[in-house]
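The chain that follows stands alone, in the form predicted alone, written as structure tokens.
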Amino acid sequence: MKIVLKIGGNEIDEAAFLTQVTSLVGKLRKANHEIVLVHGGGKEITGLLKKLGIETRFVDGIRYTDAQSLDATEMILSGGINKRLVKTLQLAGVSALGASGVDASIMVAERITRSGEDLGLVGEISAINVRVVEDLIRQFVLVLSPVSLDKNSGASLNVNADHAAAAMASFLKAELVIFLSNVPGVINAGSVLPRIQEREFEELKKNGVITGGMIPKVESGLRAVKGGARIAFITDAEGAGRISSGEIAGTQVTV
């Protein structure tokens, strides 16, 4: 089974979270599943930009990225975080290979706007080198930074990690995609919503149930299943472990 896991930048530096993710990935590999682990790194990117005196701005949960911000983003994502995750997995006995979307043109993107606003050097995935990905995940857990290749200029583009995971799940026709968070799912009035359908999305945003970084997660779950992925969930590491064992957990996103 092909599985895409997405982990966010807010959780990556939490030792307990990484232990849970490493255990989950090891368990899935032992069951002969093929895994792409797409990661973000927003917390560390924001920290570096602050040190550099560069303002951080978001539009509907997507980071505006200028040339300086892109350099910092690529350094943090494709360098520091990517290799840290690879080393963590390999120390746990899981054979892993790190790459970004730029490598072997794994992910090709085109620049976009958001809500009519310019996002700078930010793109959406328009193509994925599926053959290369399939070859790699037969042998390794592919740990993937979402920085991707600009289709038009050949330079790098920043891609939201949730959107990159959705594109990967769609192009691979993955049987399962899980957007891992630091919460057990989408919360409404203190309880986890077991399911969100596409027709409910705008109303939940309007009512403040889905806000900030949860917006691209739900969007991405919808994109994934509409694009060809079989099942999409939003949950935490514990919930992902339960889902991988056939239990019910988190919030399933459906069309």
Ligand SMILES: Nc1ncnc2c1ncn2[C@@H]1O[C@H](COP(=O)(O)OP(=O)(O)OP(=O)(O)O)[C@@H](O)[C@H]1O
Contents of the next structure:
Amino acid sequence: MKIVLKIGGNEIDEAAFLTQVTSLVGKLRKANHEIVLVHGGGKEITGLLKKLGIETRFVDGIRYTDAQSLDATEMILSGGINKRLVKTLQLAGVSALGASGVDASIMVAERITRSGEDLGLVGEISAINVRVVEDLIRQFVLVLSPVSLDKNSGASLNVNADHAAAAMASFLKAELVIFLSNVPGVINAGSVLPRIQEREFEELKKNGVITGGMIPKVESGLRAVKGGARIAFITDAEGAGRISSGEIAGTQVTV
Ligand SMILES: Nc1ncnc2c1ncn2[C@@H]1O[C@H](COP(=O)(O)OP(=O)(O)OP(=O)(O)O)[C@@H](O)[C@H]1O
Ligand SMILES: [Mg+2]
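Okay, that's the form predicted alone, but what's the structure of the form predicted together with the named molecule?
Whole complex next, starting from this chain.
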């Protein structure tokens, strides 16, 4: 099976989280699944921007990105975090290759606005070099930073990692996509929703139940299944472990 795993940046600097992700990926590789591991890096990007004295602003959970923020984002995502994940996997005996959307034009993006607001150097994926990805994932776990190539300028564009994972899952027609975050699923009134559909999403967003980074995540689950991925879940590392053992966990996103 082709599986897209998206891991969030909230715990990506914690050894225990990296161990959980590594054992999950190792288990899936042993079972002969082909894996694209798309990663975020929200927390560390915000940390570096703060050190540089750049204020962070989000529009619907998406980071406004000016030229200086893009440099910092690319450094953290395509450099530090990408290589940290590759090294961790390799140390555990899982063959991994790190790249960003820029490399071999794996992901080409176009600039977007959001609710009429300019987001700066932020894009969404318009094309994926599927042949390259399919070749690579036969041999390696493809560890992918969501920074992508701007179709029009040839420069880099920041892409929300959930959006990138959704595009990857759609273009690959992945059998499974898991958005693995620091929460067990979409939470409403204290409990994890076992399932969410577009109509409920719009309602929960309007009522302020789904906010911040959960907005692009649910949106991405919906896009993935609409785009041809078979099954999409939002969960945490523990839930992802259960799903990979054939159980259900977290929130399934359906159309
Ligand atoms: N209804 C909700 N249920 C669960 N989490 C929610 C909800 N609404 C908002 N959130 C927030 O969404 C966050 C997850 O999105 P966030 O963008 O922070 O993480 P990520 O996507 O895993 O990481 P990264 O953005 O670095 O890739 C949760 O930590 C939580 O604070
Ligand atoms: Mg996020």
